[in-house]
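As a starting point, one isolated chain is supplied in structure tokens, in the form predicted on its own.
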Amino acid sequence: MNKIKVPKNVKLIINLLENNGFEAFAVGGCVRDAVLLREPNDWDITTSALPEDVKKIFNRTIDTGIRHGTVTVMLDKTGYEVTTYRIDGEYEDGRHPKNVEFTRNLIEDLKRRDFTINAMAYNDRVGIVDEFGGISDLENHLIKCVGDPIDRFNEDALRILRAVRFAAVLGFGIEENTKKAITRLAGNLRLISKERIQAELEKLLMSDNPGMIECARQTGITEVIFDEIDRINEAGMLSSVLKLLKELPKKHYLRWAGILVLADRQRAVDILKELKFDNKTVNVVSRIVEAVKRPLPMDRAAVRIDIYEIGEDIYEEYLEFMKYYLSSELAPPQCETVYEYLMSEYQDIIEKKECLSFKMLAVNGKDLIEAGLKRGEQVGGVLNHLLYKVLSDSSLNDKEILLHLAESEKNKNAIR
């Protein structure tokens, strides 16, 4: 393949740079994805033009990474990163070069990139520039470093995790020397911010091949960044968890609940906080993980109690998770049919607007105070008692009945 489909604005940028005497190519992941007939998320351009040259040629630009040679060119409200060919200086922090040196040589620029499949460039005039065998590695479904993998991973430790993530997303294997270097240098991931680790793990878990997390375990990555995987493996449950993960829809909360399903709620909270997840993710995922361990409800009253105690706000996510969990190796035997029962009861309860919370009770705190209960703890305790009465028997959700029950409860407390 020598021709790939390039968006008109990318062609326009390349052509304008060439017409002004410079080289310019689409580069990196967009070329890889175009060759694979995947839709690129964005298109990056590399050029022999210096940043000041780029700014002179285009009317609207933003200095997004001027120190490293990157200028964003704005066309039709869309930004395109245009970066000068460069040679990276010494990497001091395992992530970023101390300085960069601009060059007029495209191959020198491609040489500094992580993997062969990401080190290709393209324009319509020259075709694909593939100095390091990226096309061959795409055909062979291989993730392979450009040059010496030890050098590439020492330059940027995040590449260690990115190798596994690309393998998961693309359904590829990892070339042997690259895998050996990952195993040797996995500890360097301690240099990487938790936010970066989280982003790569998210892409891995949301891929078609989340089971590649096993490769991360085998190479020592998870021991450094996500040792829950190693705990699951030591318990002999990793194969079952990965099978569940593969079956779950590619939904953020469900996949993370899947990988943490054997943890208790507090451990799930600690892990997600350590990975710097947002509060909603911590809350929803840890609650699903906790809810999975509850006894399964066998009658309608127990379903209503479940909805209240698990939380109506996440109950649909919980049910969707249970659809897959109950048919997995992790569930108690002969539970496959329970999901259909739970879903049917839940839908009917919602349709009939049966009481599931304090706000749906036929009485409130004001009613109880007017009935002679003391403000504060007594009212709160009686309301809670009444709610569980109604959750157990929805026919009790009547104001007169509940006030009578409240009076009885008040008298009991008085006797005590």
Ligand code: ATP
Second form
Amino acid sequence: MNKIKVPKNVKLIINLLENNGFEAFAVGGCVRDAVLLREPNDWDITTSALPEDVKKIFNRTIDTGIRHGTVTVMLDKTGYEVTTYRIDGEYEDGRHPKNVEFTRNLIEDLKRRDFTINAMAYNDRVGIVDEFGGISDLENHLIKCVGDPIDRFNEDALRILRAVRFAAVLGFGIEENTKKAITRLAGNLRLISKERIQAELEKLLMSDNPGMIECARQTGITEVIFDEIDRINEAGMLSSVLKLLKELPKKHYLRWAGILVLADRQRAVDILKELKFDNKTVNVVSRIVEAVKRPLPMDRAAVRIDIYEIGEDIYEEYLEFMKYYLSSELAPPQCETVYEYLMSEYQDIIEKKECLSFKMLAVNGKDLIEAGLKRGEQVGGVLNHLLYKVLSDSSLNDKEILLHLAESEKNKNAIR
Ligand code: ATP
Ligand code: MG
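Now show the form predicted in complex with the named molecule, given that the preceding structure was the form predicted on its own.
Let's see the whole complex now, leading with the same chain.
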């Protein structure tokens, strides 16, 4: 009997259910990950007990999805989803089962799951329940549907993208029939909400194998949900972009900037908004993507102007991106050393507290008004002029010098 390592709270829940006369198993992703010796995200439990039984047995429960048979059991501030064995009814919109039916049969519950590697159950008493060849597919590194892939993808189109996501995360291939069905039904991903697409794309992109997105393109998935990939391919740049992606650290902003690196700022904004990303992601990623296209600064003054114009708030993310971008095939030739230069100038500029913003300028609007400048447009214009003077030459950041410069600007304006 194969044993896997189960956390003590999970054992406790399973034992308590069994002691009350029910069956209970750890199920799905956690069994898969434990067999692979990967750290599971969470431990889900499947049981023959009905939700009301589960609620009677445990002190603290939350009705998270009672309609679908799920009760969350709270132990030591961690939630464990305990779901009654169920058979999913007909799917009405390629996503939601119209109704679910509870069953007393574990195998029926495993049958409704997407892939063989996700359709295994385990407890210490019975060992691994592997009705659909999940262990063998884990050994052969294969993503394969439980049952007929065409039926499974017709029931729920999100599974099409999940197949590619699991392939990327686990470094697996996709079984031939499953892949054929994906190619045939990729268009059904149109039925799936953008939020769910986003969640899968995020996991794919943040995996060890973001290049798996190429498989999503070949099977017609990206054309439907993320056609930037198809555009990059048409431009002949896909292999370079995918190489960059793999090099980039697994950081959300950097990987999204990587995949959108050829888009202009507005297109990046549109794509990320369409995928329902939060405002911060839209903002940071689109600004990095724009910043990458700026000419590289040739001296320290130009670095200061860059920091100001790109924005101090994202400059470190931008720099980290450039570390990988500048040694990628996408960068202009002979740029490898530019990163070291940018980094050392940036660090020195910060250390010496050189002026990078209006806040750090030795004069402010009030000073200029006191010096006789007109409130509003004139003050704004002159302040901007002074900031650029100081960005170009830090030694000018002195109140007296700047007031003098402001004076001559005022007179210039008056002559004009
Ligand atoms: P992750 O590591 O992303 O958490 P997971 O396999 O645990 O992977 P979940 O989305 O947490 O995936 O789902 C838990 C389990 O529920 C899956 O392993 C699978 O058995 C089943 N499942 C989830 N989504 C689907 C689906 N769309 N169709 C069929 N079964 C599904
Ligand atoms: Mg999970």
